[in-house]
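Okay, so here's just one chain, in structure tokens, the form predicted alone.
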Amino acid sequence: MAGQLLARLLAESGDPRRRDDLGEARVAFLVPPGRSYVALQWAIWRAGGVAVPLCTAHPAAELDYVLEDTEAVLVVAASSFAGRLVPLCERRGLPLLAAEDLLTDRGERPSSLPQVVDTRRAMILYTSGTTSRPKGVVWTHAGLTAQVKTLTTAWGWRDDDCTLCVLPLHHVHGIVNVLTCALWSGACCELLAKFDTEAVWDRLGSGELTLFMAVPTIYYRLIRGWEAKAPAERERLSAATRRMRLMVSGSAALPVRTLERWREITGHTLLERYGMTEIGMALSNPLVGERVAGAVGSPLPGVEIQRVDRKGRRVADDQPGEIEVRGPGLFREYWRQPQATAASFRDGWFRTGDVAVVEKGIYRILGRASVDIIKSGGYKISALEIEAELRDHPQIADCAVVGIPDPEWGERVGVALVCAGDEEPELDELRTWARERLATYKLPSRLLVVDELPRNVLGKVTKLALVERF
């Protein structure tokens, strides 16, 4: 199967010069989690290409944006997802290959394979920053290797580990922290097509898993699922999870009450860590030792951290400061955005936009330097992107999107809007309209109609005031 995959990827790239080496050509793929996903991603890397994993939940408009931005030369899709991609690929003249066909071994083998050096681009993942459109975050093979080596050491991965991945495989959390660390370590990684409370509890209760990594929203739902069960079943599940060696939470702030309730149920104090698409993982509570609730630990091996004020001057531990990161595991660039790349660094340090204090060497995140980033259910969402789409609605004259604190999701997407006429749009209708333009996790779940948006003397919307009004 591996030979078939490599031969077809090299043959179908559309350029005779890539018959022996994809040469960092971008190959986008849309397949469900499973062996097909792993085979495709690693085959793209081995053939010298750049893997562009697409989100299975994204509407056609967002998929089209990624295809255009990456200048993909080839698209691979499972038959269940091909319908969304056929018109996009036809319009762009892109070859669309069926994943099932690629994974059928017909005896084809490539004549030769490239020498892939670690400085090559390996993957582009999309994340929303403070701009109105997502940016492509470019990872090299060296950056991926540095991340995996750090995490497998810090979290004690072993070849006899078994984990369950319920995280989306277009994000660094699922791709690197779970799947790639497991493969690197020779461990077993089971993959679910989508999160399901009963299915996850079934595997957690089997006694076969040793690790589990998820976002706070998932732990919140698992707690509610456990609480709905009969007492005898609760005890059985709790006994099974107590035998696991590690459980990790990340991608969003973990509410202390969620941590405490999970510990009551499973005996595990969740290991909270801090990272983002551009830097991978940077801070972590310890594998062995005290894990501080509401904190994200200390720098991982090989990662340098400093905190600075707005002028870039280092601040004392007890003073809030923006986190800046330096190390071998950082991203290489924002794809085709040299100015944004340059602006994101200061003297070689990546500027995260997150503010923290340090208490006895332990970092505690206070919030974000930008109010235009919303963290909901492990996703990092651009408020500006949502605003740009909603302003096209015929009943909306102006709007502002903010993150509203929520115990389950971390934050909910809230929109305050000024109506263009006498008729006010309903939330359900607005969500239906926006679903064709935005991923489901970006859709507003709170609506506030106002006569005018609060603004400062410079005309900028004061979003903190809006959050209070919600």
Given for the second form:
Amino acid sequence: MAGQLLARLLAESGDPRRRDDLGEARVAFLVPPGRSYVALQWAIWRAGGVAVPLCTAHPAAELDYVLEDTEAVLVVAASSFAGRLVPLCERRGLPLLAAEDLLTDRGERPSSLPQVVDTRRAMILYTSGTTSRPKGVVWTHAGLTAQVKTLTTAWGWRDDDCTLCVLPLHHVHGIVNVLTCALWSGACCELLAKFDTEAVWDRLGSGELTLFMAVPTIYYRLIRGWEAKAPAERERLSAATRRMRLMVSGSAALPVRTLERWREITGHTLLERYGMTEIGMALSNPLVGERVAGAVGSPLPGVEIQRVDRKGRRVADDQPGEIEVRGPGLFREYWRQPQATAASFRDGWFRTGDVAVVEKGIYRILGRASVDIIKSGGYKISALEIEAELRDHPQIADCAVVGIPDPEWGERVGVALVCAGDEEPELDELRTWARERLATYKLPSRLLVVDELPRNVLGKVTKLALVERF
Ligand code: MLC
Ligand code: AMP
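Can you switch from the form predicted alone and show the form predicted in complex with adenosine monophosphate (AMP) instead?
Let's see the whole complex now, leading with the same chain.
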């Protein structure tokens, strides 16, 4: 397929420099998790391109932002998703290829594929942060390889493993920890187009899986699903999951209650680990040995970690400090944002913005330095991005978005708003209005109308006070 991609790109772009090598050209693709995703990602890499997986839940406006920001030269889409992309590609003069055609194309192949040195860019993943628009996180082949080698060793991946990927494939958790580690190990990876409690229990209960990884919200849902079943079925499912070798949780804090309940149901103490799009995985509880509830373990092999105060001075173990990371698995840069890249490092250490303490070498995450970052269902969401969109709503004079603690989602998106007139917008109406601009997981699910937003003496909204009011 890499050969067909090269041939098609050359034909579509008319650029002879790309005859034998995509030369880090960005190829964006929108396909459901499955065989076509795997084939495309590897074809883009083998052809020397940079893979830009698009989010299947994104509305046209967000997809357009990624096409613009990456300066993609080519877009590939499954026919079920092409509708959203056709007008965008037409407007940008971008070739849009049907994934199904490429997969079945038996056309001419080039006689050789390019030599892709591992320092070259491989992938751009978009992540929200403390700026209003998401940033493109660039990974090289070397960074990806370092991540995968570390994880396959630390978690004991084997070629007879069989896992089920239920996570979206535009984020590191699904792409690297599950899919790429499985393929690197020669293991089997089944892919579900979308998480579904019943479908996952069906596979967990089959006795054919050895390994499973998910975000805490998914374990919460699976627990509810198991509890709703008849006693005999519960017993069968519990017995099947007990035979699996490993279950991992990450991307957000795993509530101790969820860990304990999952252990009661399956006999597994979830292995909790900590990571980030920019650094891959950094901290992990052990495969063998005690897994501490409410903690994320110790640094993975090859990962260096220090914790510092606001001035960058190292702090004692029992003092809260921001986690800074160094190592071969880190990202290379924020795409075309040298200033943001430079600002995210201090003396060669990447500043995560997450605060932790250490007890006997084991790290415990206390929270984040910024109140403007929300984690809901494992997705990182920028409060500033949502506020910027909502301020365009005609009935909103001002607003502030916060994360509200929630047992299922970790945090829910809440918006406090000051009305522009006498009419108060309804939550449903606001969600419908915003749906064209923002991914559904970013839409507020709590609304509070206030006369004015609480502010400190500097005029900055005091978000912690606002969370209390919800
Ligand atoms: C879906 N919704 C969300 C949401 N996911 N709202 C808030 N937060 C979320 N995370 C919305 C849906 O759009 C829908 O809106 C409504 O909530 C109910 O949808 P659902 O069908 O019940 O939810 P579902 O689509 O099943 O999604 C739940 C989920 C999903 C947990 C499966 O959120 C998910 O896949 N999360 C994983 C994200 C992930 O991979 N993060 C890793 C980032 S990398 P409506 O209005 O349409 O009804 C990273 C680094 C690391 O963090 O360490 O791993
Ligand atoms: P993302 O930018 O989507 O990759 O999300 C990375 C962020 O997820 C980190 O900076 C943490 O805030 C959070 N995170 C990941 N794993 C954990 C964990 N096990 N416990 C707490 N927070 C986590």
